[in-house]
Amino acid sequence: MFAGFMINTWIVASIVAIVAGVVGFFVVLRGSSFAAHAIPNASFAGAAGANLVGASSIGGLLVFAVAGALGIALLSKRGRRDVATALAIVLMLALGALFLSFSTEYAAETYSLLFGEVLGVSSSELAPTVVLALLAVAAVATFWRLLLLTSVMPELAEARGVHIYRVELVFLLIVALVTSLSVPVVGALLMFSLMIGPPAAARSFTTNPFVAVVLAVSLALTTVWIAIAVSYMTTWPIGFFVGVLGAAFFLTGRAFAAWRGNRAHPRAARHSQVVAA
């Protein structure tokens, strides 16, 4: 699994995990899981269209992911966000199905675009992935305080003159960048699980934002590394293992939070009894 043709896979998957952990923290914090699911579907359609015309799949991913993010932001401004996101999913899946129907490699393209392809990362995709990852991390670092403030206390942010809609638009564009570099590795349908499972688990273990991001990145790296190794040995799709491990980490985090809450409750009750006495 560490042969020469696998080196690109390990590198790109690690980059994807790091960025997914960083951005996924805000996806969970802002309650944007639905949008994080819709944008990969938009990028799926873009990759399918790019493959159909012989263009770069990374370019197609980026164009359609950005278009999906802008569409969700624009429609959300004029109506309910969940409805706008649902419309984006329906439209982009329809376009993806149309593009793939014109391809002579329908089954293979569907498999790799939807569920990822552990051996499908070429050297030509390495440089664009690094560039997109650096842009995404730089954007999060630049807007860290605004993203944190609008996620936790949106009313206070608005009272201070922060344009909530603009921050949301920037965040959706960041998600689009992450999607563009993630889909070739883990696939469109299960890419969002890498941005939800590890970060959600991290939030269950700590409330400190910086610690939560570091933990989310660590869990995301563990997820993709295990997924690649097991996928290589079993020939099962990498997306399956990413989804299962993401769910396992999330459930573990929730169990830990429940255990910690049960321990804290008796202590609070005893403290109340002492004070009352």
Contents of the next structure:
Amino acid sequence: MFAGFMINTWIVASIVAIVAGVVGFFVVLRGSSFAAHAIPNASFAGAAGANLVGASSIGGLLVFAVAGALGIALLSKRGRRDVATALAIVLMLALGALFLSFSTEYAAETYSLLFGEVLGVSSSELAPTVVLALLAVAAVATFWRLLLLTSVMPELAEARGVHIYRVELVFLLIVALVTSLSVPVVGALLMFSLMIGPPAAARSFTTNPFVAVVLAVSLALTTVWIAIAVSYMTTWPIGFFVGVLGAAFFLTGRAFAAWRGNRAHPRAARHSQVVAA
Amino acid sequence: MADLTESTSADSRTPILELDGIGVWLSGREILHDVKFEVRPGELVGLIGSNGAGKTTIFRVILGLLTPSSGRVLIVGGPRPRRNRSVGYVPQKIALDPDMPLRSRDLVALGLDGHKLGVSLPSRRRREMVDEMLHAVDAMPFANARVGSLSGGEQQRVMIAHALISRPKLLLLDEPLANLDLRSEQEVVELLAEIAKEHGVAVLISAHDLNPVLPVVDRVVYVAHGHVASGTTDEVVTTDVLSQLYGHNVDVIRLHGRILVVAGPSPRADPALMEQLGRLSNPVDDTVAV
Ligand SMILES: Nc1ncnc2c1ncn2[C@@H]1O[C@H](COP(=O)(O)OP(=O)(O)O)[C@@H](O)[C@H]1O
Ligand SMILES: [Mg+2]
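The form predicted together with the partner chain is what I want next, because the block you gave corresponds to the form predicted on its own; please supply it.
Now the complete complex, all chains and molecules, led by this one.
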């Protein structure tokens, strides 16, 4: 599984895991899981459309993911965010179904777009993936404090003169970017699990936001590495293992949190440490 | 505790906050009518009124989140700039996710530069500023605890530190005593009095019950149906003033250092029956308001 033709897969999957961990931290913190589900759906339709007209699938992914992000942001400005997001999902799935019905390579294409493909990464996909990943990480770093403040206390951020709507728009665009680079590898449905599982699990193990991001990235990397290896050996889809491992990490995190919460007076213990220091 | 304000105001009589003839209409309804009051440096003013009286709306106008249909807000004698660092604010509802990986100190640090681009790299100076503020509000024991899992009183202290770290001249707190137990209620009130008195910060605090803030407020602004009456407690909380404000008879009864505002006999009610019902047991929220 470390043969020459697999090298690209390992590299791209690792990049996907890193950005999924970084961006996923804010997806979970902002309670944007639903949007993180909708945008990959949008990009799935885009890839199907691009495939149909013979355009580059990463281009189609990007255009539709960005359109989905803008759609959700615009619609939720006027109404409820969950309803806007649901509308976007429905619309994009409808388009995706239409495009696929016109396509000749129906089954195989759908399958790999939804569930990912270990062997599907070509050298030509490497460069755009690296560029998009760098862009996404740079954007999160640039908006780090604003994303934190608007996630934790949106009302207060607004009172301090932050345009919370613009920050939300930027965030959804970052999710669109990450989605576009990830879908060819892990698939639309399971990019979602990579953005939720590891970051949600990381929350249980630390109280420090920086550490939580590092931990989310580590768990995401572990997830994709194990998933590729096992998928290669079993020929089961990589997405299956990504999903199962994400859920497993999350449950482990919750169990750890429950165990920690059950210990007697955890805060009293911290107090005595502070006094001793 | 170090000096919380950047510079002590030269003229302590210049109001930090001045509301002049504020009127607000929302969905065709008059929410505020000719609201007029001021808060000076080092003053603690209580904004008192029952639910729906218009307290939060007044805060939203001061913060510039709501444009009044008439009147003006002056902050330190001038119009309010969009990113006003001289106003600290603690909103009414702070729902912090208990599982969120964020410590008290992270939340306080966000008060310093949470509205800016970029990542804040840990530095000694930042750490010292945050520690100093956590000390000031007596939140050091839970500085590294998950902020969402703290008790209401502890979270309130952290929120106050968050609001104060940018060294504002004016601190606005919307119902900071709601959902606090008696002891934390008293601690938060004392902390606010100390911030106002020792550091010259103008503090405006809203509450639906006058009594918890009674020992510390310099003046009160009483709100009812969007109308206000302001002055010292003795001036405002009287049978005459409040009856006029509410638009019907109100009795103000002072009892063991507490003030009870109760509905007076209405023309329709049988006075003898009112006596029997025991007016003393009816606080203002149950009988007069809304
Ligand atoms: N956006 C709005 N549109 C219409 N009415 C509103 C709006 N916001 C608040 N109100 C009304 O204004 C009144 C005052 O509300 P508020 O300032 O929140 O009261 P308080 O904070 O004193 O409980 C209430 O009757 C409320 O229903
Ligand atoms: Mg209110």
